[in-house]
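A single chain, nothing else alongside it, follows as C-alpha cells in the form predicted alone.
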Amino acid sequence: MIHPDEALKIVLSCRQRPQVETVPLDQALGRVLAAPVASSMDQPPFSKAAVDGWAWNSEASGLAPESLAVRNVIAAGESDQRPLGAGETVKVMTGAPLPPGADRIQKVECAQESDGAVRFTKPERIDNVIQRGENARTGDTIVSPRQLDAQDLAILAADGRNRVDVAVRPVVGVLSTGAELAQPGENLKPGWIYDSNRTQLAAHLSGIAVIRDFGTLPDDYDATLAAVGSALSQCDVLVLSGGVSMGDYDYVPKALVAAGVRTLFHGVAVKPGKPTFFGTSAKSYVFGLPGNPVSVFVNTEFLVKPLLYGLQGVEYRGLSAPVTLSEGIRRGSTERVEFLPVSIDADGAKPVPYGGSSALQALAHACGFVRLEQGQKEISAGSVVHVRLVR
C-alpha cells in the first residue's frame, strides 16, 4: 500500500496540456478556462456616477459651492462632453457619465434644487465617482484559469466577448461491476442490490467531464475483459467500481492488465478506499474503485476529480474550512489515513453516524469529511479541524 498522498502525487504526474475549443458564453458554465483572459478596455469605460447626485467641477467652483446653475441632466446612457465650468452642475443619474471637468458628485439626498439652480445641505465626505479604469485597466487579467462560474461568465460578458476558449472536457467511462447488481426500478432478487455507484459517478463528474455509461458487468473474467477493452477505446478516463480486491471473484485488476493497462498503484494507505487500483494505458487512465459506494465517493473526491481538472490544466483542491469540533472523534486502528464524515451545525462540526464504507446513507447528513493522518487515534472535542466540503 502507498500513502494516499504519494497516491495522489502520482495521480496529478499524469497531467498535460489540455486540448482547447472555443465555445459560445452561454455555453460555458462549468467549463475550465483554457488561458487567462486579458481586460480589452477599462472597466468602466469611463467614468461614472456612483450615485444619483449632482456632479461638479470642484477645481472650478470650490470644495463646497454655495450655488450652482443647473445645466442639464445625464441620464444612464447619454453623454454630455462639454466641458463643466465654474458655478455651474449637471443632474447626473447612477452610471451616467461624467461630463468633462467634472470630478465630485453630490447625493441628491444631500441638495435642495430651485429655481435652476442648486445649493448643497450637507457635505460630502467621497467625491461619489468611480472612476474609468477603477475596477480593470486594458491588459489586466480579469479572468484566470478555473472553472468557471456566473460571475466569471459575468466579467467576461462586460468585457464584451460572447464566446471564450475552454478546455476540452475529457470522456469519461463508468462501469460498475457486480453479479448482484439490479439497475433502479427493477425488482431485487433476494442476494442482489441496486447500483449505486454508476449513479453517483456520473453525478459527480458530469460538470468536468462528458460521461459514457458502460454499464453493468457480471463477475466473470471474460466479460470484464472484453468490457474494458471497448471501454479503453472510446474514452480518455475509465472509473471501475467493484471487483478490485483479493476475492475470488474479483477479476477487474487481471483483466487490467491484460487489455495493456500498467498499474501505477493498486492499494492505498485509506479509509475508506484501500484497494483502489490507478494505471494508464496507451491512451486513457483508469481507476478502480472498490464496490461500497462511501468509498467511491471518496476516491472520486480526492483522486478522480482532481486528474480530470488536471487534464484540463487547472489543479483541483476542493473547498475546505475551519471548524470547532463540537464532539470528539475517536477510532480504533490507526493503520491508514481515514476520511471521516461529519456534519456542521451552529455548533460546530461532529461525526456523522457511521457504518463504514458500505453506508452510503450516511452522506445524507454529511456536509464534508474529516481527515485522521496514520497513527492518529482521536480528535477531541473543542479542537479546530479542517473540513473538506462535499455540500
The other form holds:
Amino acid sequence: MIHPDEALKIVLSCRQRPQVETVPLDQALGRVLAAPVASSMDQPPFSKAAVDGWAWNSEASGLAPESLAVRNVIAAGESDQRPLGAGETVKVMTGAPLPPGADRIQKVECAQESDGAVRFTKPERIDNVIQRGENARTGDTIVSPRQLDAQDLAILAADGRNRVDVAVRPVVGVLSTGAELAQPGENLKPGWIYDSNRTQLAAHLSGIAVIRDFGTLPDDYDATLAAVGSALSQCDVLVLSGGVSMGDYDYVPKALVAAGVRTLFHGVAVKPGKPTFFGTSAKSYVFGLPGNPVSVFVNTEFLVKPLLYGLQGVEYRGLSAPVTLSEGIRRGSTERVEFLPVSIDADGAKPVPYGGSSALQALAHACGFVRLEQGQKEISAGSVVHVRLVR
Ligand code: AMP
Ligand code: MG
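Please could you give me the other form, the form predicted together with ligand AMP, since above is the form predicted alone?
All chains and molecules follow, beginning with the one already shown.
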C-alpha cells in the first residue's frame, strides 16, 4: 500500500506532451490550451473614452476649464484624427477613440451644454480615459495552457482569434463490474442495485475527455479479460469500477495483468479508495477503482483527473480554500489519509452526515473535502482547514 501522495506522483509522472489540434473558438470551451498565447495587439488598441462625456486637451485648456467650445461628436466605432486644441471639446461616447491631444473626459452628468459651449459643473478627479495598451501590450501572454473557460475564450476573442490550438482529448473508457448491477430504468432483482458509477464517471470526466462507454460486466474472469483486452485497444485511459478488492469474485487486477497491463500500484493508504489499482499497457493507462461510489468520486478527483489533465500537458490541482471549521472532525482509525466530505455555509465548513464510502447520498450535501493526514485523529472546531472544493 503506498501513500496517496506517492500514488499521485506516479500518476503525474505519466504527464506527456500532448498532440495538438486546432479548433474553432466556439468549440474550445473546456479544452486545454496547447501553448501560451501572446497578445497580437495592444489592449485596448487605442486610447478610448471610459464614459459618455466631453473630451478636452488639459495641457492646452487647463485641468478645470470654465467653458469649452463644442467641435463635434465622436461615437464608438468612429475615428477623428484632427488634433483637439485649446478651448475646444468633443463629445465622446463610451468606447469612442480620443482625437490626438484629448487627454481627459468630463462625464455628461457633470457638464451643461448650451449654445455650442460646455460648462463643467463639478470637477472630475480621474481622467476617464482607458489608455491604449493599459490592459495588455502586444506580445504579453494573455492566456497560459489551462482548461479554457468563458473568461479565457473572451480574451482570445478580444485578440481577434477565431481558432485556437488545444490538446487532443484522451479517449476514456468507462466500465463497471459487478454481478449485482442493474441499469437505471430497469427493474431491480432481489439483492441488486443500480449501476451509478458509470453515470458518475462519464459525467465527471466528460468535460476533460472523450468518453467511451463499455457497459457493465458480471464478476466473471473470462468476460472481464475479454472486455478489458478489447477496451484497452480502443482508449487512452480505461476506468473500471468494482472488483479490485479481496473478494472471491474480484477479478479485475488479475484480468488486467493477463491482458498485458503492468501494475504501477495496487493499494493506496487512502480512505475511501484503499484497493485502487493503476497500471499501464502498450498504449493506454488503466484505473481499477473500488466500486463504492464515494471511492469512485474521491479517486476520480484526486487521481484520475490529474492523469487526464497531465496527458493534455497541464497540472490539475483543483480549487482549495482556507475555511474555518464550525464543527470539529473526529475519526477512529488514523492509518490512512482520509478525505471527508464537508459543506460550507456562513459559519464555515462542517462535516456532512456521512456513513462511509457507500454513502453516495452524502455527496449531495458536500461542496468539498477536508484531508486528514495519517495519524491525525481530529481537527477541532475553530481551526482553519483547506477545503478542496468540488462544486
Ligand atoms: P466492489 O468494489 O466490487 O467490492 O464493490 C464495493 C461496493 O460497491 C459493493 O457494495 C457494490 O455493490 C458497490 N458497487 C460496485 N459497483 C457499483 C456501481 N457500478 N454502482 C454502484 N455501486 C457499485
Ligand atoms: Mg464487486
